[in-house]
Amino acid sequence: MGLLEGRVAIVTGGASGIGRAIAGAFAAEGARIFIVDVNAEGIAGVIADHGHNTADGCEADVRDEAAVRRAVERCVRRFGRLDIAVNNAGTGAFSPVHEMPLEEWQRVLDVNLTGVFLCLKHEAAQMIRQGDGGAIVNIASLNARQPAEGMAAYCAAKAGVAMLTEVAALELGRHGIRVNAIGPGLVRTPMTEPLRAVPGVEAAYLAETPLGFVGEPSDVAALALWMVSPAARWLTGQTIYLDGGASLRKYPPLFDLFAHSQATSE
């Protein structure tokens, strides 16, 4: 019998990279996993991997309370109950502060800290009418705790992740819900592809990181595994970094590294 034989588990941004990993892993341990995600190919994808016995799932933007309210509803009518959720929709910009236009900064906070809370308050109010507990995992990032430059929006948004992390597990721990965070540092996604491309930006990542290498979505879903499992039951209203050690030293410098890029290619 698997770590998650008969829960039912939420995925959001659950069609690729990390959440997709998160979903698999759950599957593999026995849960039954709902992937709200705006990619419908990818949630096929999910659902061919597992079965329709297995997986399920609906498109939905995590900005909109309305679609997020109507993914819980779908995925209890599906599977019974929601007993697990990770709130892993996320988007990323990049510009100096000073030439950010609002529309960016209020679309990366929309998805990231705006879309955390709504599927939270959701899958929270469910768990409750439930009445037996639940375990909520928030993904964060290294970027909650270290500043990178360009990245205002992001980072702001992931350290409001890991104090909304803080504040729902001291209201939603007396209906046995726990609630954590994991924040991941560079890990090979379709998310960070973009970063990693520009010569020398991982190079310098990794000098700051003690381990020496990037993270792979597998890493992040192992830890996730964990903290939903029983064997976490003691655990919450914490956010985890997970990223080689990278949040002991420092941001590589990213502008410096962005107009060398763009010098030697002229």
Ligand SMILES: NC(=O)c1ccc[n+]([C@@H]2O[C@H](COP(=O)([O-])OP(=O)(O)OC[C@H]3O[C@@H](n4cnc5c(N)ncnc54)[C@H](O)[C@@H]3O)[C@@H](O)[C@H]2O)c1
Given for the second form:
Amino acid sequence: MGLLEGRVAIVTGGASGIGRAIAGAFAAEGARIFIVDVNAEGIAGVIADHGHNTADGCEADVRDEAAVRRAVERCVRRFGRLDIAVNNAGTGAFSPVHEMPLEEWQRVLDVNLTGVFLCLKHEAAQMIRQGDGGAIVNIASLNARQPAEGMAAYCAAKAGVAMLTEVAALELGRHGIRVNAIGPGLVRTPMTEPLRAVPGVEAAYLAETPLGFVGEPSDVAALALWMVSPAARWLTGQTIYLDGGASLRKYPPLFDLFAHSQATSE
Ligand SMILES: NC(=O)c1ccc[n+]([C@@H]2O[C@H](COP(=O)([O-])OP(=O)(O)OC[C@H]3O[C@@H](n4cnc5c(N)ncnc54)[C@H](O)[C@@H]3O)[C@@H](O)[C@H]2O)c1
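To complete the pair, please output the form predicted in complex with this ligand; the form predicted alone was given just before.
Expanding to the full complex; the earlier chain stays at the top.
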């Protein structure tokens, strides 16, 4: 019998990258998975991978509270309940803080922080109605604790996710709901492709990573699976940095690396 037999899990941003790997790991342990994402094609791909009895989903933008509420309701109509949620949908941006357009700051904060809040709010409300606990995992980042040049909005949003995780754990413990976060370092996904394509960035990042390799989505999925499993029943309010040790050192100097790559391509 799988670790998550009989459980129902929502994974936001589950159509790609880390979220898709997490959804797959949960399904492999017997959970039914419900994907909430803006990428309809990706959702269809996950359903095709796992079959209609195990997987479903709906297109929803995590910034839209009505859409998030409907997504949770749809999951419960489809699979009967909600036991686990992974708030993983996220986006990035790169610009110096003194030049960052307000719209860019707002977009990143809206998706990466307010989106996590809205999902957590409606997921937790459903779990409280059911009355038998639950487990929520928010996907933060190494950048919740380590600053990176050009990434003010992203870093601020992810630091917010780590603190939101603590407050939610404090409040929801009385309902038997555990809330934790994962702070991944550099992981090989479509989101980081443009960053990793800049010459020198991956090498500079690895030079600051004691274990010396980039993570895979399956590494994050393995930790998420443990966090929502009964084995982690005493864990709540924690952000675990899963980064090959990168948080022990410093983030690569992105301004210098980008300027150097521009100069050499001219
Ligand atoms: N890849 C990394 O190195 C890394 C490191 C640390 C943290 N993270 C975090 O992990 C999470 C997943 O990132 P990934 O690397 O797998 O990226 P990804 O681009 O492969 O996947 C992100 C998914 O989120 C969805 N999404 C984006 N905006 C959305 C919105 N407004 N509403 C609903 N869905 C939306 C996308 O459609 C996509 O399916 C993000 O929160 C990211 O910040 C990634």
